[in-house]
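The chain that follows stands alone, in the form predicted on its own, written as structure tokens.
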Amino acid sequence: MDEGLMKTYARADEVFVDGRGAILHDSTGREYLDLLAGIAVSALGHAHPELVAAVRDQVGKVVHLSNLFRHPYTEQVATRLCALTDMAAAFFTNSGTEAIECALKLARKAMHVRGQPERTSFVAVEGGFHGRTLGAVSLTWNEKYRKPFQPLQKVTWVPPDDAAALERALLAERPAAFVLEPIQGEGGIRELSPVFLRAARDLCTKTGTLLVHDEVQSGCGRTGRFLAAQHHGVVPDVVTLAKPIAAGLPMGACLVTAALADTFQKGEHGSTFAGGPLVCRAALVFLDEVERGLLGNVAERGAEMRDGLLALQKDLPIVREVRGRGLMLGLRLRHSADLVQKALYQAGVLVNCTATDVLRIVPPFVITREQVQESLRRIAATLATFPAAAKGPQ
């Protein structure tokens, strides 16, 4: 198996074929409900009608041109994210960590512009993972991800929450910018406080940094709001967006407020691929979605596989914790989430493990009630055969 391939995934033996909405059919014919959307990016679910037809359309037309010359799609995309995002405009990218990437040349980019161009390091929040890029994986905590690249972009980390360490390293780093996760996705589906998140912006106001929130995992309504942020009022100076915002192709997208949708001059940055007229119409479907009310299903979906884990919380030893909003949910075990998870796949349900005690769910937003209540009988039984507690992180 993966015969030609470089062996960089740890990858499962079944080979998926079809799927519709929330369930997924492998080559044998077994069925699956996905809890993971392909890590949190299948918005739409599998075979989507208006997608199909969609994509089908644009591929017997153009598919790709370059940024070179204009298609239809390109400012209808860019202005409904800023109008959904409080942003002013918009750089297309192929991928979440190629957003990133936009946003730190940006940061940089806008020291320059400001006479400050000895502000070239960073801060972020430990726990955080922000992409696999030279420069993106400088900013992810899990030294793992790290440590073969080094030296890397100089990077200060400040704790989770602690908004008076966020202040000294600000004050004593003066970095370009601060980059965060409102809700951490490796990290363990950890949100940040609203206190923090409000700190945050109010210090990178005083001490003229950029505040970057990095939403390609809790964005584009993942949280039953367009961004994660607007839970709590907070308007981030960049915010980045991707996974399932062309619900399944390769799309991202760095959007900026209007004091910085100027920084990048003509030729200073771009991208073959980015922004093509094939992925645009792809985002074109999410987003008249997300108009006719699909985050009320998130919210709604979301709340109801919440309150089942919590019901596990309270029924089974072995459940530590549940995490997140809306459908990002992680539940926090006193055992291995990887043994969990393996036997989940076996029972036909497809999440996987973060942090190493948490599991991660994280649906396609069309899932039902009543896939999310058969999700929860499934886990419920499984868990049932783990002990209480085994040896793993406690």
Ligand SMILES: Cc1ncc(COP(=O)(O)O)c(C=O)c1O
Given for the second form:
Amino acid sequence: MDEGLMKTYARADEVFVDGRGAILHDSTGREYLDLLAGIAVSALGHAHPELVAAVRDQVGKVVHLSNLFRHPYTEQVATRLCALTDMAAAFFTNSGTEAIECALKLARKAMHVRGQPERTSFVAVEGGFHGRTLGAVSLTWNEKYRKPFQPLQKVTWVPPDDAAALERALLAERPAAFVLEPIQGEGGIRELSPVFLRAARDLCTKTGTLLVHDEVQSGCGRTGRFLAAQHHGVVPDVVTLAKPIAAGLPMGACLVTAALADTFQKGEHGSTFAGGPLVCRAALVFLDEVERGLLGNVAERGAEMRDGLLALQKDLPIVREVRGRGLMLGLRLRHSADLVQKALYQAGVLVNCTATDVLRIVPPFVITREQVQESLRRIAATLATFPAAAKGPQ
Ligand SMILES: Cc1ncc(COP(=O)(O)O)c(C=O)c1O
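Can you swap the form predicted on its own for the form predicted together with the ligand?
Expanding to the full complex; the earlier chain stays at the top.
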């Protein structure tokens, strides 16, 4: 199945041809419950009628213009995202990695503006994932992703929730920025504690370090609030978003507070494709749905899914822990998760495995109550076929 492609992914053999909401169909006509949403992306599910209509209409008008021209949709999305995130200005990108890359360059530039150009390094959190470009991969914890590409940008890591280690690192390194995910996605759906998030805010303010929240995975409503950090009232200096932002079309954003809005001058950063009329039209459909109350469904279905998973934990010894909030959930197993993931595909449930022993559950925001209950039934039946003490991480 990998013909003609570089070998960067282990691709499954199922070929999906269409879908509706949280349901996908493969080429044999088999139906699957999509609890993966293209890795936490397809917020409106598949074939959402308003999205289909808007994209069809926009393709017939204008797809691409470049950032050399103003377009009302680009400015509308920027304004609405800033209002939802307490930020003041946006730079659009085509992916989460590029949003992080923008944040890193912006932090370095901000230090130049301040007369502290020696502040070029970064501090990040162990277990974090921020993408694959040379800048973003520098901050990504998993050594396997970094090792073949060294030397990389200088980064110091601190353990999750260790405010004392963070203070030491900020004082010793005088970095340009501290970058964290409020809920680590690739790191196994691991929430940082509210106490640590608030301490990080205070320490960054005290040491003149920019605080970057990478909400590429946790943001845009996946946890039931537009940003995961909003559950705890923490406002960073920079927020990165991507995944669900244009309901499946490639788009990301780096958003900054008013104090940083003029950091980049003309020509200091750019993108040919980003923020064009087509992706912004899709983003407006997503934001309209958010305005109509979509995140209420995320909170309610997320609570039902979480309760159901907690019940499984009581009944099935293979389940070690239930993690996350809203529709960003993880089921930590006493078993390596990849075999379980394959068995779930067989049972018609799409999930994936992160941090080796965690099943990641990140369905479309439009998933229904019945689909949540059916997913739980299939997950329970599949897990029951696995012995609790099989080989794997303990
Ligand atoms: C927290 C976080 N940051 C950055 C990225 C990179 O985003 P992308 O794959 O869109 O480049 C990801 C992707 O999984 C992510 O989860």
